[in-house]
Amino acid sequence: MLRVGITGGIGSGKTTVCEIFNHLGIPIFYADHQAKKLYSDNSELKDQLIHYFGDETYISSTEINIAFFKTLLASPEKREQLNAIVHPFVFKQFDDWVSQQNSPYVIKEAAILFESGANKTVHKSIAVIAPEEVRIERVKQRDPHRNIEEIQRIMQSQLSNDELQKRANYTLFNDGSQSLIEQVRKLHQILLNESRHF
(Lines of atoms letter the chains of each structure in order from A and count residues from 1; the text may use other names and numbers.)
(Lines give C-alpha, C1' and ligand atoms only; values in the text may rest on other atoms or scores of the structure.)
Protein backbone atom coordinates (compact mmCIF):
# COMPACT_ATOMS: atom_id res chain seq x y z
CA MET A 1 0.00 0.00 0.00
CA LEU A 2 1.25 3.47 -0.89
CA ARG A 3 2.19 5.49 2.19
CA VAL A 4 2.16 9.27 1.93
CA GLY A 5 3.50 11.73 4.48
CA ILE A 6 2.12 15.24 4.96
CA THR A 7 4.09 17.93 6.76
CA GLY A 8 4.38 21.69 7.06
CA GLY A 9 5.25 24.36 9.59
CA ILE A 10 2.94 25.57 12.34
CA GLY A 11 -0.08 27.38 10.86
CA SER A 12 0.53 26.06 7.33
CA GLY A 13 -2.80 24.21 7.20
CA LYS A 14 -1.76 20.55 7.40
CA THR A 15 -4.93 19.64 9.30
CA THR A 16 -7.17 21.31 6.70
CA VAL A 17 -5.39 19.43 3.91
CA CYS A 18 -5.82 16.14 5.80
CA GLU A 19 -9.53 16.83 6.26
CA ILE A 20 -9.92 17.28 2.49
CA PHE A 21 -8.09 14.01 1.80
CA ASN A 22 -10.24 12.32 4.43
CA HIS A 23 -13.41 13.57 2.67
CA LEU A 24 -12.02 11.89 -0.46
CA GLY A 25 -11.95 8.59 1.46
CA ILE A 26 -8.29 8.48 2.46
CA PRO A 27 -7.50 7.39 6.05
CA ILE A 28 -5.23 9.71 8.07
CA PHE A 29 -2.74 8.78 10.79
CA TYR A 30 -1.99 11.79 13.01
CA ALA A 31 1.50 11.09 14.34
CA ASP A 32 1.53 13.81 17.03
CA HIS A 33 -1.84 12.73 18.39
CA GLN A 34 -0.74 9.09 18.46
CA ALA A 35 2.48 10.03 20.29
CA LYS A 36 0.45 11.79 22.99
CA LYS A 37 -1.74 8.69 23.38
CA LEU A 38 1.35 6.49 23.67
CA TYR A 39 2.69 8.68 26.50
CA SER A 40 -0.40 7.68 28.49
CA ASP A 41 -1.12 4.17 27.23
CA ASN A 42 2.24 2.48 26.58
CA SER A 43 3.92 1.28 29.77
CA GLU A 44 7.17 0.38 27.98
CA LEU A 45 7.52 3.92 26.63
CA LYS A 46 6.63 5.37 30.02
CA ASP A 47 9.35 3.25 31.71
CA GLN A 48 11.95 4.43 29.18
CA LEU A 49 11.01 8.09 29.62
CA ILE A 50 11.24 7.84 33.42
CA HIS A 51 14.55 5.98 33.13
CA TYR A 52 16.10 8.73 30.96
CA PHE A 53 14.43 11.85 32.34
CA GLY A 54 13.39 10.97 35.89
CA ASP A 55 10.17 10.60 37.90
CA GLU A 56 9.05 14.18 37.22
CA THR A 57 8.28 13.13 33.64
CA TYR A 58 4.81 12.05 34.83
CA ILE A 59 2.34 13.72 37.20
CA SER A 60 0.35 10.48 37.62
CA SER A 61 0.44 6.94 36.24
CA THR A 62 -1.07 8.10 32.93
CA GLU A 63 -0.55 11.88 32.81
CA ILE A 64 2.66 13.44 31.53
CA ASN A 65 4.10 16.56 33.14
CA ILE A 66 3.51 19.08 30.33
CA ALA A 67 5.56 21.83 31.98
CA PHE A 68 8.51 19.45 32.33
CA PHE A 69 8.14 18.28 28.72
CA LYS A 70 8.31 21.91 27.56
CA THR A 71 11.71 22.24 29.28
CA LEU A 72 12.88 19.07 27.50
CA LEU A 73 11.72 20.40 24.12
CA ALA A 74 13.50 23.71 24.74
CA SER A 75 16.85 21.91 24.92
CA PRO A 76 18.05 20.67 21.49
CA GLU A 77 20.00 17.79 23.08
CA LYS A 78 17.13 16.61 25.28
CA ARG A 79 14.60 17.08 22.46
CA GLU A 80 16.75 14.86 20.25
CA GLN A 81 16.97 12.24 22.99
CA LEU A 82 13.21 12.41 23.59
CA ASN A 83 12.50 11.99 19.88
CA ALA A 84 14.92 9.04 19.66
CA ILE A 85 12.92 7.28 22.39
CA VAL A 86 9.39 8.14 21.25
CA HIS A 87 9.56 7.90 17.45
CA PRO A 88 10.23 4.14 17.17
CA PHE A 89 7.01 3.55 19.15
CA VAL A 90 5.08 5.86 16.80
CA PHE A 91 6.62 4.16 13.74
CA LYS A 92 5.49 0.76 15.05
CA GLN A 93 2.00 2.16 15.73
CA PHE A 94 1.87 3.46 12.15
CA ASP A 95 2.87 0.06 10.72
CA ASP A 96 0.15 -1.67 12.75
CA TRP A 97 -2.41 0.95 11.67
CA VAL A 98 -1.50 0.64 7.97
CA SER A 99 -2.00 -3.13 8.09
CA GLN A 100 -5.62 -2.54 9.13
CA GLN A 101 -6.48 -0.10 6.34
CA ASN A 102 -8.23 -0.90 3.08
CA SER A 103 -7.71 2.02 0.69
CA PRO A 104 -5.52 2.80 -2.35
CA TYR A 105 -3.17 4.81 -0.15
CA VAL A 106 -2.87 6.16 3.39
CA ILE A 107 -1.59 9.43 4.81
CA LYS A 108 0.65 10.07 7.80
CA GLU A 109 0.45 13.63 9.12
CA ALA A 110 3.58 14.66 11.02
CA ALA A 111 4.80 18.14 11.96
CA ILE A 112 8.42 16.96 11.92
CA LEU A 113 8.23 14.33 9.15
CA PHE A 114 11.81 14.88 7.95
CA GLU A 115 13.39 15.91 11.25
CA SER A 116 12.13 12.74 12.98
CA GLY A 117 13.11 10.36 10.19
CA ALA A 118 9.43 9.54 9.66
CA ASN A 119 9.92 10.30 5.95
CA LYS A 120 11.65 6.89 5.81
CA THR A 121 8.35 5.25 6.81
CA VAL A 122 6.49 6.65 3.75
CA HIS A 123 6.94 6.36 -0.02
CA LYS A 124 5.95 9.92 -0.98
CA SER A 125 5.77 13.20 0.89
CA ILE A 126 3.70 16.39 0.64
CA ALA A 127 4.73 19.80 2.00
CA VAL A 128 1.98 22.29 2.88
CA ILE A 129 3.36 25.81 2.39
CA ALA A 130 2.09 29.25 3.43
CA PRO A 131 3.82 32.62 3.97
CA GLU A 132 5.08 33.30 7.49
CA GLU A 133 2.75 36.27 8.12
CA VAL A 134 -0.30 34.19 7.09
CA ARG A 135 0.79 31.35 9.38
CA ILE A 136 1.30 33.72 12.35
CA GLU A 137 -2.23 35.13 11.91
CA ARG A 138 -3.73 31.62 11.73
CA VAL A 139 -1.95 30.50 14.90
CA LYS A 140 -2.94 33.69 16.77
CA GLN A 141 -6.60 33.08 15.86
CA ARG A 142 -6.42 29.39 16.75
CA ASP A 143 -4.35 29.78 19.94
CA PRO A 144 -4.93 33.30 21.33
CA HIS A 145 -2.77 32.49 24.38
CA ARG A 146 0.37 32.21 22.21
CA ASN A 147 2.31 35.44 21.70
CA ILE A 148 4.10 36.29 18.47
CA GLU A 149 7.56 35.61 19.95
CA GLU A 150 6.54 32.07 20.91
CA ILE A 151 5.06 31.43 17.45
CA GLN A 152 8.20 32.71 15.74
CA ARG A 153 10.38 30.60 18.04
CA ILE A 154 8.44 27.49 17.00
CA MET A 155 8.77 28.47 13.34
CA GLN A 156 12.53 28.93 13.68
CA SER A 157 12.83 25.43 15.14
CA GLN A 158 11.07 23.95 12.08
CA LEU A 159 12.28 23.51 8.51
CA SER A 160 11.79 26.55 6.26
CA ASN A 161 9.30 26.54 3.38
CA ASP A 162 12.22 26.38 0.92
CA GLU A 163 13.75 23.39 2.67
CA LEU A 164 10.40 21.58 2.83
CA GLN A 165 9.85 22.13 -0.89
CA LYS A 166 13.30 20.72 -1.65
CA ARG A 167 12.70 17.58 0.38
CA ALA A 168 9.04 16.82 -0.44
CA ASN A 169 7.77 15.11 -3.59
CA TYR A 170 4.74 17.39 -3.84
CA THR A 171 3.87 20.89 -2.59
CA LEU A 172 0.46 22.36 -1.75
CA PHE A 173 0.24 26.16 -1.53
CA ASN A 174 -2.15 27.27 1.19
CA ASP A 175 -1.75 31.03 0.81
CA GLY A 176 -5.25 31.82 -0.51
CA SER A 177 -4.02 32.51 -4.05
CA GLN A 178 -5.40 29.24 -5.42
CA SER A 179 -8.05 26.74 -4.36
CA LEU A 180 -6.66 24.30 -1.81
CA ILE A 181 -9.50 21.86 -2.52
CA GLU A 182 -8.64 21.80 -6.25
CA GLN A 183 -4.94 21.30 -5.50
CA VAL A 184 -5.78 18.35 -3.24
CA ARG A 185 -8.19 16.86 -5.78
CA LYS A 186 -5.50 16.94 -8.48
CA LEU A 187 -2.90 15.44 -6.17
CA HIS A 188 -5.40 12.77 -5.10
CA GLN A 189 -5.66 11.63 -8.74
CA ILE A 190 -1.86 11.53 -9.04
CA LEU A 191 -1.59 9.47 -5.83
CA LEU A 192 -4.33 7.09 -6.99
CA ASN A 193 -2.24 6.44 -10.12
CA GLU A 194 0.93 6.05 -8.02
CA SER A 195 -0.83 3.60 -5.70
CA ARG A 196 -1.19 1.08 -8.55
CA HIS A 197 2.55 0.42 -8.27
CA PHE A 198 2.39 -0.50 -4.58
Ligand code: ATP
Given for the second form:
Amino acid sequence: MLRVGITGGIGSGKTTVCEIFNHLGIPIFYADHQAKKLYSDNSELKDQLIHYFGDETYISSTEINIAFFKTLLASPEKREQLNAIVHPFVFKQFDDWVSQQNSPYVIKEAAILFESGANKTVHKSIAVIAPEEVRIERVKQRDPHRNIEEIQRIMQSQLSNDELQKRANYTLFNDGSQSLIEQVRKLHQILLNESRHF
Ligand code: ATP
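Moving from the form predicted alone to the form predicted together with this ligand:
Full complex below, order starting with the chain above.
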Protein backbone atom coordinates (compact mmCIF):
# COMPACT_ATOMS: atom_id res chain seq x y z
CA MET A 1 0.00 0.00 0.00
CA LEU A 2 1.25 3.46 -0.85
CA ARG A 3 2.41 5.30 2.28
CA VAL A 4 2.47 9.09 2.21
CA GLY A 5 4.05 11.36 4.83
CA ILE A 6 2.79 14.86 5.57
CA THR A 7 5.03 17.32 7.32
CA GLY A 8 5.42 21.04 7.90
CA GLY A 9 6.53 23.38 10.65
CA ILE A 10 4.45 24.36 13.66
CA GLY A 11 1.19 25.99 12.59
CA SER A 12 1.73 25.29 8.88
CA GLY A 13 -1.60 23.48 8.63
CA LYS A 14 -0.59 19.79 8.59
CA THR A 15 -3.55 18.70 10.67
CA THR A 16 -5.94 20.83 8.61
CA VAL A 17 -4.61 19.21 5.41
CA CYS A 18 -4.95 15.75 6.98
CA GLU A 19 -8.55 16.49 7.90
CA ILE A 20 -9.28 17.30 4.22
CA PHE A 21 -7.62 14.05 3.07
CA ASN A 22 -9.61 12.20 5.72
CA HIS A 23 -12.84 13.70 4.32
CA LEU A 24 -11.78 12.20 0.99
CA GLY A 25 -11.67 8.79 2.73
CA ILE A 26 -7.95 8.47 3.43
CA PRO A 27 -6.90 7.03 6.83
CA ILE A 28 -4.47 9.19 8.82
CA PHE A 29 -1.85 8.14 11.37
CA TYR A 30 -0.92 11.06 13.63
CA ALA A 31 2.66 10.18 14.66
CA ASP A 32 3.05 12.81 17.39
CA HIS A 33 -0.26 11.88 18.98
CA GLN A 34 0.64 8.17 18.82
CA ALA A 35 4.02 8.87 20.42
CA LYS A 36 2.28 10.58 23.36
CA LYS A 37 -0.03 7.58 23.78
CA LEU A 38 2.95 5.21 23.71
CA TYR A 39 4.58 7.11 26.60
CA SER A 40 1.73 6.02 28.84
CA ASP A 41 0.75 2.67 27.28
CA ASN A 42 4.03 0.97 26.42
CA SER A 43 5.95 -0.40 29.40
CA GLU A 44 9.07 -1.26 27.35
CA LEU A 45 9.32 2.36 26.18
CA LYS A 46 8.74 3.57 29.72
CA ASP A 47 11.56 1.34 31.03
CA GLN A 48 13.96 2.64 28.38
CA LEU A 49 13.09 6.28 29.11
CA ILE A 50 13.62 5.79 32.85
CA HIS A 51 16.88 3.98 32.16
CA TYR A 52 18.21 6.93 30.07
CA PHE A 53 16.66 9.94 31.79
CA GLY A 54 15.92 8.74 35.35
CA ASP A 55 12.86 8.33 37.56
CA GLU A 56 11.91 11.96 37.06
CA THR A 57 10.59 11.04 33.59
CA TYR A 58 7.28 9.76 35.00
CA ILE A 59 5.09 11.11 37.78
CA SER A 60 3.02 7.92 37.96
CA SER A 61 3.05 4.50 36.29
CA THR A 62 1.33 5.89 33.17
CA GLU A 63 1.85 9.65 33.33
CA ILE A 64 4.92 11.45 32.02
CA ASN A 65 6.38 14.43 33.85
CA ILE A 66 5.50 17.19 31.38
CA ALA A 67 7.72 19.82 33.03
CA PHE A 68 10.69 17.45 32.84
CA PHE A 69 9.90 16.60 29.20
CA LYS A 70 9.93 20.30 28.36
CA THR A 71 13.48 20.54 29.72
CA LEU A 72 14.49 17.51 27.59
CA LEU A 73 12.94 19.02 24.46
CA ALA A 74 14.66 22.36 25.07
CA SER A 75 18.10 20.71 24.80
CA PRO A 76 18.99 19.69 21.20
CA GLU A 77 21.16 16.82 22.45
CA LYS A 78 18.56 15.41 24.86
CA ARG A 79 15.80 15.92 22.28
CA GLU A 80 17.78 13.81 19.84
CA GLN A 81 18.31 11.08 22.44
CA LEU A 82 14.61 11.11 23.29
CA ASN A 83 13.62 10.85 19.63
CA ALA A 84 16.09 8.03 19.03
CA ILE A 85 14.38 6.04 21.79
CA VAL A 86 10.77 6.84 20.89
CA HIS A 87 10.80 6.69 17.09
CA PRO A 88 11.41 2.95 16.65
CA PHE A 89 8.29 2.34 18.78
CA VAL A 90 6.26 4.74 16.63
CA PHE A 91 7.60 3.15 13.40
CA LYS A 92 6.52 -0.29 14.59
CA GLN A 93 3.10 1.00 15.54
CA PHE A 94 2.73 2.62 12.11
CA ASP A 95 3.57 -0.71 10.40
CA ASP A 96 0.94 -2.52 12.48
CA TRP A 97 -1.62 0.20 11.75
CA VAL A 98 -0.92 0.15 7.99
CA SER A 99 -1.46 -3.61 7.85
CA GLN A 100 -4.97 -3.06 9.23
CA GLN A 101 -5.99 -0.41 6.66
CA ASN A 102 -7.97 -0.97 3.51
CA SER A 103 -7.46 2.07 1.30
CA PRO A 104 -5.58 2.98 -1.92
CA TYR A 105 -3.09 4.89 0.21
CA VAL A 106 -2.53 5.97 3.81
CA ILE A 107 -1.06 9.12 5.35
CA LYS A 108 1.34 9.57 8.24
CA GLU A 109 1.38 13.07 9.74
CA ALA A 110 4.67 13.95 11.46
CA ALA A 111 6.01 17.38 12.42
CA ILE A 112 9.58 16.11 12.05
CA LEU A 113 9.22 13.59 9.23
CA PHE A 114 12.71 14.16 7.79
CA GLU A 115 14.53 14.96 11.04
CA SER A 116 13.26 11.74 12.68
CA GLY A 117 14.03 9.48 9.73
CA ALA A 118 10.30 8.76 9.39
CA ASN A 119 10.60 9.78 5.72
CA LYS A 120 12.13 6.32 5.23
CA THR A 121 8.87 4.75 6.44
CA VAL A 122 6.86 6.36 3.61
CA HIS A 123 7.05 6.22 -0.19
CA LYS A 124 6.08 9.84 -0.91
CA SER A 125 6.14 13.01 1.14
CA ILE A 126 4.14 16.23 1.22
CA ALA A 127 5.34 19.52 2.73
CA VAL A 128 2.78 22.01 3.98
CA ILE A 129 4.20 25.51 3.70
CA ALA A 130 3.09 28.87 5.10
CA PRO A 131 5.08 32.01 5.95
CA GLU A 132 6.43 32.18 9.50
CA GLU A 133 4.43 35.26 10.47
CA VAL A 134 1.16 33.60 9.33
CA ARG A 135 2.03 30.47 11.30
CA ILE A 136 2.82 32.45 14.45
CA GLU A 137 -0.55 34.24 14.23
CA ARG A 138 -2.44 30.97 13.68
CA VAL A 139 -0.70 29.23 16.59
CA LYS A 140 -1.32 32.24 18.89
CA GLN A 141 -5.02 32.02 18.01
CA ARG A 142 -5.14 28.25 18.44
CA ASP A 143 -3.00 28.02 21.63
CA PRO A 144 -3.42 31.30 23.55
CA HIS A 145 -1.32 29.89 26.45
CA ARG A 146 1.79 29.69 24.21
CA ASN A 147 4.10 32.68 24.10
CA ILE A 148 5.89 33.89 21.00
CA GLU A 149 9.34 32.84 22.29
CA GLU A 150 8.16 29.25 22.68
CA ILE A 151 6.66 29.24 19.14
CA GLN A 152 9.86 30.69 17.67
CA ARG A 153 12.03 28.23 19.59
CA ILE A 154 10.02 25.33 18.13
CA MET A 155 10.26 26.87 14.65
CA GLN A 156 14.03 27.15 14.92
CA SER A 157 14.31 23.48 15.87
CA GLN A 158 12.42 22.45 12.70
CA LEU A 159 13.47 22.47 9.05
CA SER A 160 12.85 25.72 7.14
CA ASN A 161 10.13 26.01 4.50
CA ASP A 162 12.81 26.05 1.76
CA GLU A 163 14.43 22.89 3.04
CA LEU A 164 11.08 21.10 3.40
CA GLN A 165 10.10 22.08 -0.12
CA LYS A 166 13.40 20.74 -1.47
CA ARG A 167 13.08 17.41 0.30
CA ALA A 168 9.38 16.66 -0.20
CA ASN A 169 7.87 15.16 -3.35
CA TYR A 170 4.88 17.53 -3.24
CA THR A 171 4.21 20.92 -1.66
CA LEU A 172 0.91 22.42 -0.50
CA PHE A 173 0.84 26.20 -0.03
CA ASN A 174 -1.27 27.19 2.95
CA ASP A 175 -0.62 30.93 2.82
CA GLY A 176 -4.16 31.89 1.80
CA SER A 177 -3.11 32.69 -1.79
CA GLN A 178 -4.75 29.59 -3.27
CA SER A 179 -7.50 27.24 -2.13
CA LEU A 180 -6.12 24.55 0.15
CA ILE A 181 -9.08 22.26 -0.56
CA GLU A 182 -8.49 22.48 -4.32
CA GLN A 183 -4.77 21.76 -3.92
CA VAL A 184 -5.58 18.70 -1.79
CA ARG A 185 -8.21 17.47 -4.26
CA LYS A 186 -5.67 17.62 -7.11
CA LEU A 187 -2.98 15.91 -5.07
CA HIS A 188 -5.48 13.23 -4.03
CA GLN A 189 -6.00 12.36 -7.72
CA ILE A 190 -2.24 12.21 -8.29
CA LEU A 191 -1.82 9.92 -5.27
CA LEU A 192 -4.70 7.67 -6.37
CA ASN A 193 -2.88 7.24 -9.70
CA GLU A 194 0.43 6.62 -7.91
CA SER A 195 -1.20 4.05 -5.62
CA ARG A 196 -1.80 1.75 -8.60
CA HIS A 197 1.94 1.04 -8.70
CA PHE A 198 2.05 -0.14 -5.06
P1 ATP B 1 1.15 21.96 14.81
O2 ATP B 1 2.45 21.51 14.24
O3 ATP B 1 1.31 23.05 15.79
O4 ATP B 1 0.29 20.83 15.32
P5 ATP B 1 -0.25 22.11 12.28
O6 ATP B 1 0.79 22.22 11.22
O7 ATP B 1 -0.91 20.78 12.46
O8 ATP B 1 0.31 22.67 13.63
P9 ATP B 1 -2.91 23.18 12.14
O10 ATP B 1 -3.25 22.84 13.54
O11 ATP B 1 -3.56 22.42 11.03
O12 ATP B 1 -1.32 23.21 11.93
O13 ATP B 1 -3.17 24.73 11.85
C14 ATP B 1 -2.78 25.72 12.80
C15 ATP B 1 -3.98 26.62 13.08
O16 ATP B 1 -4.21 27.40 11.90
C17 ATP B 1 -5.27 25.87 13.38
O18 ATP B 1 -5.99 26.57 14.35
C19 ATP B 1 -6.00 25.88 12.03
O20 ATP B 1 -7.40 25.83 12.19
C21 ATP B 1 -5.54 27.22 11.43
N22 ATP B 1 -5.45 27.17 9.97
C23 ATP B 1 -4.82 26.25 9.22
N24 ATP B 1 -4.91 26.53 7.92
C25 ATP B 1 -5.64 27.66 7.83
C26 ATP B 1 -6.09 28.49 6.74
N27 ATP B 1 -5.82 28.19 5.48
N28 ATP B 1 -6.81 29.59 7.05
C29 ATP B 1 -7.07 29.90 8.32
N30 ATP B 1 -6.68 29.20 9.39
C31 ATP B 1 -5.97 28.09 9.16
